[in-house]
Amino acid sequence: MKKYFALFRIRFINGLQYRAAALAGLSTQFAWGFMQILAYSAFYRANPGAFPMEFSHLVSYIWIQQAFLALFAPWGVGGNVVDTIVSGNISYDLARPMDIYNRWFSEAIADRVSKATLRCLPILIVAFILPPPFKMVLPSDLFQFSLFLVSAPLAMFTVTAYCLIDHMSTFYTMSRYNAIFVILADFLAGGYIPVPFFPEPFRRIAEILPFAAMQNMPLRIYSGDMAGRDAAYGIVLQLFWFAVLLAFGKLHMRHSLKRVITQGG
């Protein structure tokens, strides 16, 4: 595993160099976070009892989502994987004495962590100093926060495994853009609206799909919308879907590499 940790470290340090991109992303995330909270605030003032989450929980959900968007979003990373496949440079990766899937996975995780490292702290500071009811609050107790610390990396691993499967579809389509996979994952994972806002019985179906094991789980655990037995069940669900997506991704990679043809001078 040393070589993959070395790749992670190199990619992580390289990702920290893009400070201008991080500042641009911060402005977008602040604008999007404030816009969402103000929009929901108008609806909650009209009829707060009509919504499945308390407004304070929803505010924490949105701010944590924006602070760690790079960890959980099914977009914004992995473009180099697609370019490698389309350009034929995958032949260089095939010549290296390491597993290609593990290499891509470790590099994708490094990209996510480096981007989140540059962006999360300013968002968290602002979110904590805002006046109520727009202020983000800490979890109700230390145990709830520890569940979030377990769920967050599992969500990152799960969404990364899903994204690699999406990227590997380029072996067959040779297309750089497979937007349907991204939109589907972002919507069903609670990226646009939280999963509890989905209508029944669609919500119950969405909560057992692999997308529910992505950002939906850590955000709801941190905000307090999921606690105790429900939170523990959610973490078990994350472990299950991560294992399934990881195994499927490795099998998919093994099958795809048998069909790879590279041409050049």
Partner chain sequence: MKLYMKYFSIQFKSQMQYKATFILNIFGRIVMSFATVASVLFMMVRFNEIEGFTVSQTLLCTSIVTMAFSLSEVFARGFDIFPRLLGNGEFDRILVRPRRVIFQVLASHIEFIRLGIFIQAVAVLCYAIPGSGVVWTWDKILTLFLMISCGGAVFFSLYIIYASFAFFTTEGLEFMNILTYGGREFGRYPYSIYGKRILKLLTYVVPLALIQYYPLLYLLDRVKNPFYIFTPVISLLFLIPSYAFFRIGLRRYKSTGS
Contents of the next structure:
Amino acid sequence: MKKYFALFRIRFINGLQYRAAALAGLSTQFAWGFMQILAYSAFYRANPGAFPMEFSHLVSYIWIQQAFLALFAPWGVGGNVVDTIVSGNISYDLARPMDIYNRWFSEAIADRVSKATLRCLPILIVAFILPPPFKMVLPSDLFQFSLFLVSAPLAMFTVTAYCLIDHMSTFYTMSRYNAIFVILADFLAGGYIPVPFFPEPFRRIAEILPFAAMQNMPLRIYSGDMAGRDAAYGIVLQLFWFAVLLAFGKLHMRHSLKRVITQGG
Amino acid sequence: MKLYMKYFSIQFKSQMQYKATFILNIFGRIVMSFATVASVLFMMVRFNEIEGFTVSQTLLCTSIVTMAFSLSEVFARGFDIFPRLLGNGEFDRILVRPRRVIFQVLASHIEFIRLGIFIQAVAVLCYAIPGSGVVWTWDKILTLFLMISCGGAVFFSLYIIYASFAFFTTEGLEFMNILTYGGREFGRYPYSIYGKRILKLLTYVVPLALIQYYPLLYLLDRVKNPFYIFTPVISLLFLIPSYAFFRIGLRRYKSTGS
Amino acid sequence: MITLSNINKTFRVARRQAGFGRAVKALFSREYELVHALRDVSFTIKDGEMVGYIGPNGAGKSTTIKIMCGILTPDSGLCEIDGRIPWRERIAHVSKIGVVFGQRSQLWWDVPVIDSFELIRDIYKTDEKTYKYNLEELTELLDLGEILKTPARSLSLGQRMRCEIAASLLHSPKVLFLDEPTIGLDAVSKIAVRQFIKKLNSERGTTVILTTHDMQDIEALTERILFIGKGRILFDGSLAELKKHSSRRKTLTIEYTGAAPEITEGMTLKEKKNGHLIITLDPEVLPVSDAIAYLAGKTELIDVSVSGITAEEMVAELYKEYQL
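Alright, leaving the form predicted alone aside, put up the form predicted in complex with the partner chain.
The complete assembly is shown below, putting the previous chain first.
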């Protein structure tokens, strides 16, 4: 555990050095969220009846999404994993006394958490003091908030496990372009538009796929779009998909490593 | 121009060395960019219209902006990856060659796989045209042409500004994404839906609305004034300040070397 | 003719500090320090000269080269190459020079080298006659023949370096800047590159300015050395002068049987292994012949060798002397 913490610390300090990057990321995400809310409010004005979420829920959804982008996004982390594989530097990793899957997993988590810690607070503060309709609100009660606190790390674990599987496909393709799976995950997890905006039957299908266990869940739980039994069911779904992706990833890893070793890297 | 064609052919040749990867990548990019189209489609199916623009009309707008953007991605790639050119010394090589700097940056990086998005956008355009209600007379075709070509130039200017910032700082360039990628993402819908203030900003400061919203109004017969055909041409003025900014950045680079 | 007079250049560098607390602090305020990359650098290089530019990493070598290539503008001072100020008339200036960066490539990676050459010809607007003539000569001298049809990515380092050098000479530049041209090359390629540079300088009269860490390059190639440290030119003269300037100590290696000899005044013991002794000798205190005679009297000598200082050692000593 200690070595994972040390890893996290290094990443965090590393991230701190880039203050301009943090500032830029912040303003980008803020502007991005703002523009999205403007677009949705135009749709809301056009036809409030067709709006599948409460508008205030949507606003919270977008701000949480922007504030914690680094936690839940299926892209932007783990690029070094792909490089490690393509360049053949994986042989160095093999020589270290650490399970490679665990190492990559914890590195990705460290990356996500350190990036998010730097960026979330300013966005959240601004989002809370904006005038309505842009203002972000707190969850309805403490219980709902604690559900969010459970769901958020689960979503992060699930998306990280998914990403690692995607990165590991590099073992076979040896190419840096696996972007289709990233976009697919981003779209189906509600990264482009929230899943409730999907027309039927896409929505029903999307809600049971592993992607629903990613950002979709904590964002909708926080905003209040999913509450009570829905939320509890959601968390069970997350646990299920995380377990599946983790198991698959580890198996995949063992298999791929065998390949690497027999081919001599 | 002749020299540009030489650069063009040498890069075409080298990117064609790996034909399978090339085709796969083009295909991949086409699939990828459908996520954007799907989100527009999903929203429009639900709401039918936005600010009076129908599904087909919105898709028309989406495809035009995407085309303009992808043109700049293919031909101004050198400015997109400019921080890398500074980092790996390629830019120093450019400086010791007897040709204009901007020309060399432009000519030495042409990325053909990014044409995939252009192809996809053409497909969406074809899909959107029948339902959009546009009667394609010569003035409409001219409008469409100006929107795409001048649009490419505006995105190109934005990339030059991005590259100019790279002379000053290696980090924090991300904020330009809101204008480049953001211009494309938010350009899926007519810029007017974001409200009057944003529209003004995109008219007078970053002239993206001049290549999208105003000519679109003419294309869809919402206005009759032929002045609107030529609003994209006005947006070309934006090249001047971005070029000036690049010169300032270059001067700084020559005095700091980093 | 290249003239630099009183060139100064400073950079502002952000100071990075270790530790968590300091990293947080650096988010809000950052300290900078001024680095004097060049201080009052002056020298003149005549047409057709071949000059080795040496110094430790960070001494200001590449800053000077960049200024001479027109990539950097100095803070103050004058630099004129063939009557032009490099950073004022960039295009006119660079069409008369050739630059080889040893660690970077100017060839297009995935196409045959000849294609790159043709594009370079067009970039420099070299007329067909000159290009043909140069290409033929370079092909012969650098033994490029078959290599020209190979894509740059499949060349060995040595082959690629020969192509890089050729690429920088297609437009018949009057001045050639070589930044570590032999780095990473094997012995055979190194020798080939050196021979070529020598020929280029003597036959075409091209002015060559060469930076390197490899003292053998210097010994093989240059008459004149510019030695820079901490942004100042510390020495400007021939290799022989530099050797004279630096210490004249000799190294004495002896093999003996029996008891190890005591050393005497003027000798310092460097290494002692069974039956082996390495001694540095100051010939001003104790002449070499006396030293050998002394040692022969103390023990039974089997073998003796005397060597002067190598260029490598000399530079290391210079670094020490100037505390670089």
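Positions refer to the first chain, counted from 1. It should be emphasised that the depicted structure is a prediction, and the values quoted were computed from it without experimental measurement. Note that the rigid core is defined as the largest set of C-alphas that superpose within 1.5 Å between two forms.
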With both forms fit on the core, has Lys250 moved 2 Å or more by CA between the two forms?
no
